[in-house]
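In the form predicted alone, a lone chain appears below as structure tokens.
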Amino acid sequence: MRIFIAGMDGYLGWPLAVYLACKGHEVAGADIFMRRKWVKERGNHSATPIRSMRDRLGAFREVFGKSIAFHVGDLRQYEFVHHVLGDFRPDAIVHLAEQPSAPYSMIDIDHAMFTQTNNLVTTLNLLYAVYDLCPDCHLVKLGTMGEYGTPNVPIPEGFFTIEYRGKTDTLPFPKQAGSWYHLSKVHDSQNIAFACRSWGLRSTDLMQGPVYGIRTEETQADERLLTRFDFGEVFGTALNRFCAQAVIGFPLTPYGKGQQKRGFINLIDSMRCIELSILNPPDRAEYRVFNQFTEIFSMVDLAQAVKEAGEKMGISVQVAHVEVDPRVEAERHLYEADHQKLLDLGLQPHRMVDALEYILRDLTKYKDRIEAKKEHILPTIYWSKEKREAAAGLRLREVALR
């Protein structure tokens, strides 16, 4: 198949391009290296050293004898999107070209505005180009489980059947996003569903939980092929932060009570889920939703798992809660979510407990890079003035950084 990856330089985009190309697909992609710029803007860097795209593509040709087409350009510019899709005519598009961080979107008005503008405009450009150039193309958009929020009822895969005043209908499950970033993904979902209804397009919306891991079978063949591993408060997931903290002897820092629950997925499984979605497209005019995660953990469970994995390696790991959760979120809540559809398509999940030790061992090689930027791990971005005021005067930061 001819597969186009929007956002090919990112954490998921690069290993996905390598994975699909090694599977025999013809792969092309585009990026303008915004993720690198955003992380640098915050004064941080990836724990793993990331090569230039030229070096990555050259290493891929050298190791695997295959080529991936790449375009440098801004997917917010419709002329560019129209040109690259018109030239490539993909069978499927994987849309990863969005600002993916909730904390980044909550910094201030400029970052909130940028997140919503960047994410919505990019999606609209792809929708219009598909409609104009390749209406049979399957758009696979990476959503987020964060679109649902944490309702006090089980979460279905996108839709649920409801009876109200004697009438029954199947409707989109209500969204309760918790940040400007998550709201941008909700708007994307609505826009894509509308395009499918109105224009007969086909799309799969992957509501993905936090992804963990550094390596895939393909990228571990050569260090030049590694994907990024962000560990700061802005672009690092809770698990990434905990693993980075463990290898430098920094206390693991769950926010608040640490009872917040999320659904997690291994990087290898994320690649497979996207592939399964591509290989099993929806019908024309169909907008479908898959919940893309494999295991649910609370933050304290996550910290305990990292602690146990570190201690098996002889690393002494401590846990020190951040007293004030910087986010406006329920610290105790129900989290039951369906995730059967990808299993039915053939996904065979990996377990987090089996991956933690190799993640810690990989990160140990880059310990100095984490140590150099450790001040970026603890939270400084608060979702509200009340949260910021409540955190004033707390000394966890000074204690942890000694």
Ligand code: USQ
Given for the second form:
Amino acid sequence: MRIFIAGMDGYLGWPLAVYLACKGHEVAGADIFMRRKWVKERGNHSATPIRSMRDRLGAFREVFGKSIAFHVGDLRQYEFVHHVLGDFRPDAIVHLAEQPSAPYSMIDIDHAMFTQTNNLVTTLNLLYAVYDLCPDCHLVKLGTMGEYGTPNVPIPEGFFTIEYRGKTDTLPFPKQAGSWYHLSKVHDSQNIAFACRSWGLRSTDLMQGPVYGIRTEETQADERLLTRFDFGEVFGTALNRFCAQAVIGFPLTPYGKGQQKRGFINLIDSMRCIELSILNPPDRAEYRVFNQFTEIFSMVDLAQAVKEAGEKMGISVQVAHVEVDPRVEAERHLYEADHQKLLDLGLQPHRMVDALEYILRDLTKYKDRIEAKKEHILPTIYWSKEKREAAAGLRLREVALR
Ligand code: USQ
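Given the form predicted alone, state the structure of the form predicted in complex with this ligand.
What follows is the entire complex, opening with the chain shown before.
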């Protein structure tokens, strides 16, 4: 199949391009390297030393004898989107070209505005270009489990059937996202569903949970193919952060009570889910939703699992709750979310406990790079003024950074 990856330079985009190209698909992608810029803007870097796109593409050609087409450009510019899609005429587009960090979106008005305009404009451009050029093309969009929030009822895969005042209908499940970033994905979902209804486009919206891991089977072949690995407060996600903290002897940081639960997924399974979605497209005019995660854990569960894995390897791991959760979120809540549809398509999930040792081992190689930026681990971005005030003078900061 001809697959276009919007946002090919990111944590998921690059290994996905390599994975799909190795599976025999014709892959093209675009990026303007914003993720590199945002992480640099925060003064941080990837734990893994990532190569330039030119080096990555060259290494891929050298190792696998195949090519991936790449365009440098801004997907917020409609002319650019129209040009690259017109040229390539994809069967499927994987849309990863968004600002993915909740804390980044909560820094201030500029970052909130940037996140929502960037994410919504890029999605709208893709919808219009698909409608104009290749209306049969399947848009695989990366949404987030965070779109649903944490309701006190089970979470279905996108839709639920409800009886209200004697009538029954199947409707989108309510969205109660917890950051400007997560809300950008809610708005995207509405826009995509509308385009499917009104123009007959087809789309799969993947409600993905936090992804963890570094290596995929293909990127293991050569260090130049490694994807990025963020561990700071802004772009690092919970489990990846805990692993990075463990290897430098920094106490693991569940926020608040640490009873927040999320649905996690291994990077390898994330690639496979996207492939399964592409291989099994929806009908024209269909907007469907898959919940893309494999196991649910609380932050305390994660910290305990990393502690046990570390200790098996002779690394002593401390856990020190960050007293004031910087986010406005439920610190204890129900989290019963369905995740059957991708299993029905053939996903065979990896277990988190089996991956931890590899992640810790891999990260140990980049210990110095994590150590060099450890001041970026503890949270400094607060969801509200009340949170910021409550957190002033956190004891952990002094202890951990000593
Ligand atoms: N958390 C901690 N300690 C930490 C970091 C995070 O307790 O050191 C907690 C947070 O308070 C939150 C949970 O872990 O309750 C998840 O936080 P996260 O930073 O791992 O993930 P989140 O901000 O929700 O965003 C990440 C990705 C985003 C994706 C989302 C899926 O950055 O792109 O959409 O995971 S989900 O979490 O299901 O919404």
